[in-house]
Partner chain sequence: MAKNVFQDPEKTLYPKLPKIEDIDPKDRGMVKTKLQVFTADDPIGPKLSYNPINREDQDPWKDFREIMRIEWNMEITYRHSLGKYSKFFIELENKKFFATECPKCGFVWAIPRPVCPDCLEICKWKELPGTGTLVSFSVSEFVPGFMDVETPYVLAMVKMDGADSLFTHQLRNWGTERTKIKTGMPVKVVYTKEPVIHPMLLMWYEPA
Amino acid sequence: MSDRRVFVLGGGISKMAAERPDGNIRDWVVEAAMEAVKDAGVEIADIEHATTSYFSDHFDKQLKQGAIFHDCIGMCPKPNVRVEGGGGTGGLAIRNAYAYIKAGLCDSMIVYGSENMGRHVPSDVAQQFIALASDTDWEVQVAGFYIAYYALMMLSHMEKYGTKEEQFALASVKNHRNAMYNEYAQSPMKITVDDVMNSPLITSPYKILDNCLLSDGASCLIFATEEWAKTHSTSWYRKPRIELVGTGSGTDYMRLADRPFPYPGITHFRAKKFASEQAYKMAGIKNPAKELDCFEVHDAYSGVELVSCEDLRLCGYGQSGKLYEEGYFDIGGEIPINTSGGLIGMGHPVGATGINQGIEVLTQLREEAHPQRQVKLTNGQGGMDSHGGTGTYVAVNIFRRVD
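Requested model, single chain only, the form predicted alone:
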């Protein structure tokens, strides 16, 4: 591997919302890109390459939407590629930027992502679109919407480890609470476990407050080599330097029933274990719970966060429920999870979600977060995990402050 180092120079994010009537998806991408350019202290005309991150052509009824985004932010005629991996799209787009810069195909890249998933389409239609990301010949005929697969996984975790519904409700309480201190978040709320438990049942064991949100929104990150940054970024000498030091990717069979037993079975995310071990090895991390200061986890549902923490080796198998009761993953705990509010509190415009996670880690490592959600930096390292399907595609990326 080349010795070229990849730095993240800046990030920009639009307000996440259930509906953005103040514009369309193009406007949100421009909004996020302009903020990222300002944060990075660069000129858009100097950036050499782009990666477009979005999930669905259905929501916006527009094929090849990346070309429009690219045009709208002023990047034509420079190169652009689209990355798509369901809910893992944003995380994979960041990995793509790393690969392109590391390989020498460019010295700088802008990564932008968005999704138009709010109330412009009815919720049941949106759920049908999302269900098309599972195996339509086999799984959709049996389970229908995605929540059924995740409910089945959580029931298996409860049966295997004795995990309680109140324990994974704590993830929702935490993430809505963290979102209260994030100005871009869609669902900041002070709620209790009882509120989650008493909210309407969707698919047992998940209630409505266990779920992430359908969202409108966009986000953007800018990456570059050190040499490019020294020449083109006015923020290089005045802001903490954050390096992308590890990236991993994993996959698993699309159909839950095809996955090997006993591990992962229908309980765990084998692809997360595979992806995270690659990323940790690249970053030189041996004990992630001790060596990382924060982690953004793909909490499509509250229980998914608990299972993910186990497969990402942030705690032992079957231990997550008890540790949530002890505040292990809270701000001020051993390894704070989803300080942004996560998908549950922040929102989940799919193509933007993984990029949102990267921006949150960047913000935390620069110590620029709201004081109520700023973590204490011990090692100056943070991670993010995003996944598509039921852990079918996974990307894990690790960032480090190096000043």
Given for the second form:
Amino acid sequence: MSDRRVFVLGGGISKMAAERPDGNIRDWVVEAAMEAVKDAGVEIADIEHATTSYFSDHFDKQLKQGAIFHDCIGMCPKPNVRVEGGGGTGGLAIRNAYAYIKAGLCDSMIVYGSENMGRHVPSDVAQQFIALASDTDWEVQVAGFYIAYYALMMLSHMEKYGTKEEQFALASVKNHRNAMYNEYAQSPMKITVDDVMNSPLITSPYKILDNCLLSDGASCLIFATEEWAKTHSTSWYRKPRIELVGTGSGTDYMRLADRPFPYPGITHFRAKKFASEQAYKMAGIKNPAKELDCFEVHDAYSGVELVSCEDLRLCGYGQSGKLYEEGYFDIGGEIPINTSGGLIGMGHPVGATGINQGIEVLTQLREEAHPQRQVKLTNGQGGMDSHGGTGTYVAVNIFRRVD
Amino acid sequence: MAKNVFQDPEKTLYPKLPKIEDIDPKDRGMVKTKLQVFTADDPIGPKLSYNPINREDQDPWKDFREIMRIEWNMEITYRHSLGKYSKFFIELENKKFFATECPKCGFVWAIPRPVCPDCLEICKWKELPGTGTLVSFSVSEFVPGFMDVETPYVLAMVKMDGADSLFTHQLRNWGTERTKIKTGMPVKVVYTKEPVIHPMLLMWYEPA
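Switch from the form predicted alone, shown above, to the form predicted together with the partner chain and output its structure.
After this comes the whole thing, all chains and molecules, with the earlier chain placed first.
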């Protein structure tokens, strides 16, 4: 591999909300890009390449949307590619930036992601669009939808390891709490395990407060080589330098039913294990829970976060439930997870989600987060895990502060 | 329970969206599909106690807050082919449950596959007895409306006898006590007597 190194120069987020009719999807991308350019101290005219990250053409009834985002921020006639992998879209877009810069196709890249999931369509239609991301011939027709698939997985985890619903609820409590210190977050809430347990049942064992959010919003990251940054970024000498040091990706069978036993069976995310091992190896990480200071985990549902921690090797198989009780994943714990609020507290505008995660890790490693959610840096390394379908597409990226 | 902010109407930043039929056509002005014109708030709101981006007190987008919403209808109908999977659906009408078997590795895919993904060999059709064991399930109190299913309903993952992978379908007629649904219990494929809109609905599971 080439010895070019890839750095994150800056990031920007537009406010996440259930509904943002004050603008539309292209406006949010512009908001996020304006923040990112300011944060990175660069001129948009100097950036050489773009990657577009959005999941669904249906939500905004617009195909080839990337071309609109691209021209709204003055990137024409420079190159742009779209990356798509369901909920993993944003993480894959970051990996794409790494590949393009590493390969020498460009020295700088802007990555922007967004999703319009709000009230342009009734929530029922939104559910229908999301269901189209599972196998429409075989699983949608039998009334399979994502909460139900994940419920099947969680029931299997509960049976296999004795995990309790209250332990799943702790992930929701933590993520809503962390969101209280993130002004871009959609759902800051001070709640208890009882509040989660008593909220309306959707699909056993999931209650409404176990779920992630349908969100409007966008986010943006800017990547470049060191040489490019030195000549084009005014913040290069002012802000801590954050390098993208590891990236991994994995996949699994589209349908849960087809996955091999005993591992992953319908309990685990094989793609996540596969992706994280690549990323850890690249970054030289042997014990992720000890060597990483924070991790943004794809918490589409509270139980997904618990299972993910196990497949990301942040804890042993079957141990996550007990460790949630001990505060192992809280701010101040061994490995704080979803300091931003995650998909449950921050929001889940699908194409933007992975990029939100990257921005949170950037913010944490620069020590720019709200004091109530800032983690203590010991190794100056953080990770993010972006996941589509029931772990059908996964991207894991590792960032390191290089002082 | 705690107030759920994303369900609390008082927390909604914007006026509730009216139904177009509730709006007097003369109030729609020159636009037949106009739902509303309103002034949107700054979604981040007034300067918060902590603001990492040091945004000015003033709303930078104040000249762009007059918003119009319209209703835009689209209807889509597909002429969908079931392709190389068709035999499975055709045989369901004959009350037969077919899977596919890889001639090379012998793996039987319960959700049929024309080609074994492990060997890239063309598979053979194989009839199964239509019985199996419940591996996992979820009981839903909610289902997206387009799915047209009465709640509560049960989504089941079943290990079919004679197959190596699982098969997903609804478990029906399980009675009224959901504690009676247990993993490991025997189930069987039942075929419909009523016409259906999709051939996948020609079958479901029931306790055996």
